[in-house]
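As structure tokens, one chain now follows by itself in the form predicted alone.
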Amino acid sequence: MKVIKINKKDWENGINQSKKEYQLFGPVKEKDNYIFKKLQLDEYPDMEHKDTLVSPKSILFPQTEKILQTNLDESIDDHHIMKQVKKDYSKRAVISIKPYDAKAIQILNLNFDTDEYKDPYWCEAYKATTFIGLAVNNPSVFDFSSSTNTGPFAEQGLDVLLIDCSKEYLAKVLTDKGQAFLDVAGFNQETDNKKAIEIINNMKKKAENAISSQISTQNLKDKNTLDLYEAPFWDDIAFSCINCGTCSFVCPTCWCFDIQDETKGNLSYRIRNWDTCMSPLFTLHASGHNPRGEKTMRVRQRFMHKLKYFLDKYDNGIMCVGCGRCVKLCPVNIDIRKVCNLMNSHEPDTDN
């Protein structure tokens, strides 16, 4: 594994060079928060940001996306025939993605790229994207990624992992796509690999030790699904929930969406929008029946999906990467860490 040294004095020049071949996306400050957005010619990724309001999953899976279109003008030969909307899938790179968000992209890939079904919009965007990660030297108090099969220096889903070493970045080259990006940017100063890896491992250990927040998941796989479904704690967890959907929209692993058709003049579009299982409308049938009409049912569904259904289906960890966004931003302080520990330790009442 090769490690490249990048002097911070050369960073902006390299970013400018890479813009000649790549669309670049990175974190920038917007009002009081940081968001991932496409970088303009005079913009650079903020490498000092602590966390973004939402994850960069929107680069591959936009919050609102036109997927099909048709013309209703009957004088046109192919009127009323839905066609895929043309999109720009030229090379792109996501700069400064946190390791837990890169892991989340891998989780989303399990849903959008399967043997049975391949979502063309996701798959084309994913294939075009290079992921340049930034290790987390100082995890936040909300970060519990080390107990969710990822961590502050995790490499899964990344093409390059950058490590901030004060005056320079050490770049671990993880894939050919990562090497290609570094070549275009002109980042080619090799270093003493053995010494660099030693520095990185020491920083990794320090960062992992700084994470004080943990969850327990070791028993979830063996728990009976119906026992957890009927556990007595769901009403208490859901009591304060206001169904705002914040947890879903900031979550890097949520993949639910709604489809709507919109028409203006002779043009009609089929549009995919993020949706949330916290909404009473999410499972409302045309008949008027709603299988999750009560708030408790919706809260239970969210946590059962994240922590039990997903685990049972894929047997590859829970559907959570420990970023802590939902914990930080929930207006009524519902905490997935507490819910996970309750589920993990739950024992059914055998007296009834």
Contents of the next structure:
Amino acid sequence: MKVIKINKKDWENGINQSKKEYQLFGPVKEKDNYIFKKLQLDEYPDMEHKDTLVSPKSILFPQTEKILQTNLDESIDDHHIMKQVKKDYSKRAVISIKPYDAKAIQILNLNFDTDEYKDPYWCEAYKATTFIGLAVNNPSVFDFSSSTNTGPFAEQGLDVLLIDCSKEYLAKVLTDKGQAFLDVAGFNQETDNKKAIEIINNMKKKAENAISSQISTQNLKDKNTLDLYEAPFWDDIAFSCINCGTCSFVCPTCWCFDIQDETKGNLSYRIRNWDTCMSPLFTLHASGHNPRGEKTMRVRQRFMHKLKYFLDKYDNGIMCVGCGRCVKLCPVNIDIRKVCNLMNSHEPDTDN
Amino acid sequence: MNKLTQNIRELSSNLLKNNKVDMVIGFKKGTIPMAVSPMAAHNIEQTKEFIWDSNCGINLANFISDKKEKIGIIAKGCDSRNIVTHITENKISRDKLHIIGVPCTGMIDKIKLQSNFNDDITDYSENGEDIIVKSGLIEKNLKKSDYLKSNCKTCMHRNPVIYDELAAELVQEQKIEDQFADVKKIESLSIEDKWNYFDNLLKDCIRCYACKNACPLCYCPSCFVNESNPQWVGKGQDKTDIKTFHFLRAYHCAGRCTDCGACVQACPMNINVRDFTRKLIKDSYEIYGWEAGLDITKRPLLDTFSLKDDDSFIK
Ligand code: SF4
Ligand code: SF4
Ligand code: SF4
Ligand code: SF4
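Having seen the form predicted alone, could you give me the form predicted together with the partner chain?
Following is the full complex, with the preceding chain placed first.
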């Protein structure tokens, strides 16, 4: 594996170069919050950024996305025929994405790109994107990514991993896509690979040790699904939940959406919007029946999906990358770490 | 343990012991610094989890809507006013409630507090009006009064307005020079600047609805934003739809909002949605002399009329 050295003095210049071929997305500070957005010509990714409130999944899976369109004007030949909305899928790169958010994109990929079904919007956007990660030297107190199959220096889902070594970045080139980006940016200063890897490994160890929060997931797979479903703790967990969409909307791995049709004049669009299993409307049937009519059922769904159904279906870990966003932002402090540990250690009451 | 916490535990456990209530609703300590979680204690053992500090800003009246059981509830000033509103709007009956009042000296704005530190806050404690906050790098002793939530700074009803017993002595109410300075500032903007102000205010809204769901007033079984037949408002990120949601929600709170600030506290995007409701509070007060949630014998403002009501706006 090749490691490239990028002097921080050359960073902005490289970003400018790459903008000639790529649309860039990166974290910037707006008002008092960090958000991921498309960078304008005079904007640069904030390389010191703390967690963005909302995850960068929206770059590939926007909160609101027009997917089909038609014209209702009957004088036009193909009126009322829904057609895929044409979009720009030219090359883009996400700069400074954290390793756990890149891992989350891989989880979303399991849902949107399967052998059976391919979501064209996701697949096209995914194909067009290069992921330039930034290793996390100082994990936040909410970060528990080292116990969710990723971590502050994890490489899964990334094309390049940048490591901030104060005066310079070391760039671990992980894929051809990553190499191509570095070439365009003009970052090509080779370095003593062995030494660089050693430095990176030391920093990695340090960062992993700085993560203070862990979850236990080792028993989840063997637990009986119905035992967990019927566990006595759900009412207690759900009591304080206000059924907002905060936890799902800020989550990098939640993938649910709703379909809406909207018309203005003769132009009609089919749109998909993020949805959340915490909302009663999510499962409301046209008949009026709601199979998840009670709050507890909805709270249980969120955790069962993330920590059990997903695990059972894909055998690929849990559907949480430990970013800690929901832990930090849930207004009533429902903490997935606590719920996960409860589920992981749950023994059904054998008396009845 | 602070005295207030001790008293709350004691009063709640007495209520449960004497079978006066089926549950007591209060706060328990959270899993991260400055977080608390509403909880219901059904037995004496569980009352040991109750705590009280300046992070208990979420409004507990939100957790009693339509409850059939007999409920004990811990209520600071604003919660008590929403309890009054709930009673007058028939969301709960007075005789189902045992209210443990908590005179309040204001709640903490944790975003403001965090903005004082370069790294995450790892520990928070308080001692009267002093707060001691630690991050990985530094420890600071701060005055609570410098970090109050903005609604607490202008609060005129720190003492509960209705209660069966108190967990502490009543406190002095604040004297506020200009209660509506913030609203006046927005009122004084030109129409265009006002538009830009609200545009910018709502720019980051993700329509998670934490604001409305944290609000005790937003108890409709199906909110207009969720209706699909007819559909009042689009559900996506269209700017007009986002504004429609916020404007309409604010109007639904007219004459009812107690300025508890739970909406703002719940918002993950740090949006001050009180900019809308505050204007309605000001109008209710200035035009009709009305403050929400003070008296269970009075009908809600928009439920009544008087021949003396100002009608100069009808032209
Ligand atoms: S768990 Fe928290 S963030 Fe999620 S819906 Fe419930 S209250 Fe909202
Ligand atoms: S469930 Fe919470 S901690 Fe896990 S990935 Fe989603 S937002 Fe992050
Ligand atoms: S947790 Fe809920 S919103 Fe998130 S992906 Fe699963 S079902 Fe969808
Ligand atoms: S809580 Fe904040 S982000 Fe969520 S809908 Fe309300 S204003 Fe928007």
